[in-house]
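Take a look at this single chain, the form predicted alone, given in structure tokens.
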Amino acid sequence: MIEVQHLTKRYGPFTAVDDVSFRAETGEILGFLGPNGAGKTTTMRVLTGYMPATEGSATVAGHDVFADPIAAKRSTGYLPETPPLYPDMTVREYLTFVGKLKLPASVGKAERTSRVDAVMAKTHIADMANRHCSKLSKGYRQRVGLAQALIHDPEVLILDEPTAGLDPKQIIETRALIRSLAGSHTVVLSTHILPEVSQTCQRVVIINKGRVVAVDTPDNLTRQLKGSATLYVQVDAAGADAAPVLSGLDGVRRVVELDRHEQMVGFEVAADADRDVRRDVARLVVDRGWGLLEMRPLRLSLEDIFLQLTTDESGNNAPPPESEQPHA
């Protein structure tokens, strides 16, 4: 549904999205996910067509952005991290307005004031309807402006950051309803908050300083990154000093105290990739007399996933650009 190759986008000198490829198929959620100035917002707006791309290709529902933008437009709808509202507009005025704008001209004003009213409900704004948009919250806004972008049912949404500026009830909502999108709609949902890819997204693309530097699922990346079948492991040792005998079975290749109280001992356990010792670790435990607690596999987070894929090789938190877009 979408398919973008080799996009490049320069300022002068400045790159602010290098070499960028990826696809979302039919129906899939997908997270774009970076640092605040990694490219996301500029990846985005060449996307829907609001800027050009200096090199590369891109395709949605099968038509190219930029030999065919109108086509390729009708099929997107776009939440930038601004909604565009008009100020002077309620609420039904500017989705009437909208609605005029997106579907095509053979829907009649009873079809298209039903689309409104479908949207409005969809998005929990409809106690909204007749509030002017400048009297909004920031949290009303955001759901104004998803819902512009639903209101010609198009085949991709693309979303900016859609929970900025929301209340905790409204962030949850919110996630619940691009999740329900999917399959009925291919969303591309930018964001630079972890929880909103892991929660709402199928697969993710993580980009850091204008390039790709991940694309699968948050499970796949896990096992990628991690390297090594790796337990956390709590004994009752009776005093007993449990982390070089751990140490010792076959395919253990590190062993580390986690947190201990009075006899009770975690271990940080990391095996051979592709190895299971929990049976040897059990086995162990239960041969030595001690009481074994606790034992369960250890995950790397997306918080982990993402401070590895975008630190410096220095270890240090790979610094941002100031701007997705240089200064005049």
Given for the second form:
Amino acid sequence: MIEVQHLTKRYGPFTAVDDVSFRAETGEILGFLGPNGAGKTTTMRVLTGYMPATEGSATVAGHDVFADPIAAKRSTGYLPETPPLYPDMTVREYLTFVGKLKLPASVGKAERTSRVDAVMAKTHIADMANRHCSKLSKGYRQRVGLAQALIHDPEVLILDEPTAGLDPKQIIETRALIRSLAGSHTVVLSTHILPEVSQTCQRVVIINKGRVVAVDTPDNLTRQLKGSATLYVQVDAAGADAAPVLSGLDGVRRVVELDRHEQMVGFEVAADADRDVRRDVARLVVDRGWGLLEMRPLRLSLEDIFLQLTTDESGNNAPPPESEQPHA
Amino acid sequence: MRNAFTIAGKEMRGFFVSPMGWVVMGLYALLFGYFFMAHLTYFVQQSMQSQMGGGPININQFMIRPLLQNVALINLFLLPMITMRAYAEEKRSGTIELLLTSPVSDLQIILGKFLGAIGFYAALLAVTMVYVGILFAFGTPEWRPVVTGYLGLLLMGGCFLSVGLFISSTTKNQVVAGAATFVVFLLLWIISWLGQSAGPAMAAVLEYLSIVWHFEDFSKGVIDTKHVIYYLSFITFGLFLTMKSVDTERWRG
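Switch from the form predicted alone, shown above, to the form predicted in complex with its partner chain and output its structure.
Every component of the complex follows; first up is the chain already shown.
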């Protein structure tokens, strides 16, 4: 479990992290989403005890990061943005060294060796055991970094951009590995790749300019932002003037024409939240003989949410297409 | 302490798997060998002259003592190369994040790095013992001043290394660390030169501060607690500064 309360980190006059609070429950994968320079790495570095915070508190697996750093570090595995490898060590030597540092003194040599073998198998690097770290490809470096974080079987895993720089196959493998770790570990991972969050994480913290903008499940975020159930309805040319009729339906708040071609016209139909107007819309369209070509729920992709949440409302950045003003 | 030894082992290993460690060791042996030859030739000349005049001259006094004093000069040039990587390289490559987020205290990391550096330095001194061994094979020097001489060298080197460690902890750049360490070593050596024109009281103070001055008694076979305490407190102070520097770095991020 991780609990962060009112965490603030200033570098001189610059505030990198500003009053950030969030929780990650045991066994959960929490995504830390934000553009570059949002304060993700700084927050993670505070959580791992790499640097102290200016204000606020952080607890990892029940240990206060500032008051009891050694105990907190013992229950934390950390993969920094650049895997911290020693180029002149082989993978096995490196993991043995990290094992000596991180495993408790009671763990003997034989047990340590079996831990090293276990994490190498888990992260699929056993075939590189005797290769020097300097000779590894980016994908292997990342996985050795992950193996290093796992070596002492920590309660909490903190992964800073674990899939950055990997090829698509490696990304899929790494995500599957991270998902398989949930349950027994609490995982916090940072990323600026949006699909990663929806595919890997149970909850998302969106952070921008050092502040938490939103915390929720990927699904809820999508729903909440939209504020209402929205449908995309496409009818043939006969229904060219359907908009006013559709808006007359009970529960429909607004109808916007999205696209119009010779043969068809498409509308965005926004209904009140928690109200399913699909049957009514379908019946109406069919009754009028407009020819229903397509009807599907419109959802904001996480990408849209991300852009909405992190775009300055005062700024001139145009909102992404097919999205409304944030409801919240 | 176990963690400190783990890190010391990693540091030592780092010297012996990198070409740099072997280059430093080779250069150290080369320079020591040169001084050995020079002093030996001079000593042979002297003893021939003295045989015509009086009795034989003392090999400890005329050969081993100046030879060991010359090691300070070799240290001046080569010890910065041992410590310049210590922190700078870890910071540059990001491995410092591994050390600082492992369940290890700052003090353990610093002690580990210091022990690793002094361990490698001890290996360098061990190589030079081969030369001194030749003197024992062909002559009959006193062994006690040799032992105290090496003890003094170890302590003197420890001072240099603790300062070097501190300087390395302040920068990411190895070259800057190396150059700055060299300059500071040099200043700590020649600080006593000012004393000659600064009046007797000041001269005593400056002489006391000079790292090399404290070595003289060791090379004569005397272990004076005054010098031991000077060296040990110097090392402690260097490590203390390193600790503060690492801590400061954390706060600044």
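Numbering follows the first chain given and starts at 1. None of these values were measured; they are calculated from a predicted model. Take the two forms, superpose them, and find the largest set of C-alpha atoms that agree within 1.5 Å; that set is the rigid core.
Asker: After a rigid core superposition, would you say the CA of Gly251 moves by 2 angstroms or more between the two forms, or not?
Answerer: Shift at Gly251: 2 Å or more after core fit.
Asker: Does superposing the core leave Gln263 with a CA shift of 2 Å or more between the two forms?
Answerer: Yes, the C-alpha moves 2 Å or more.
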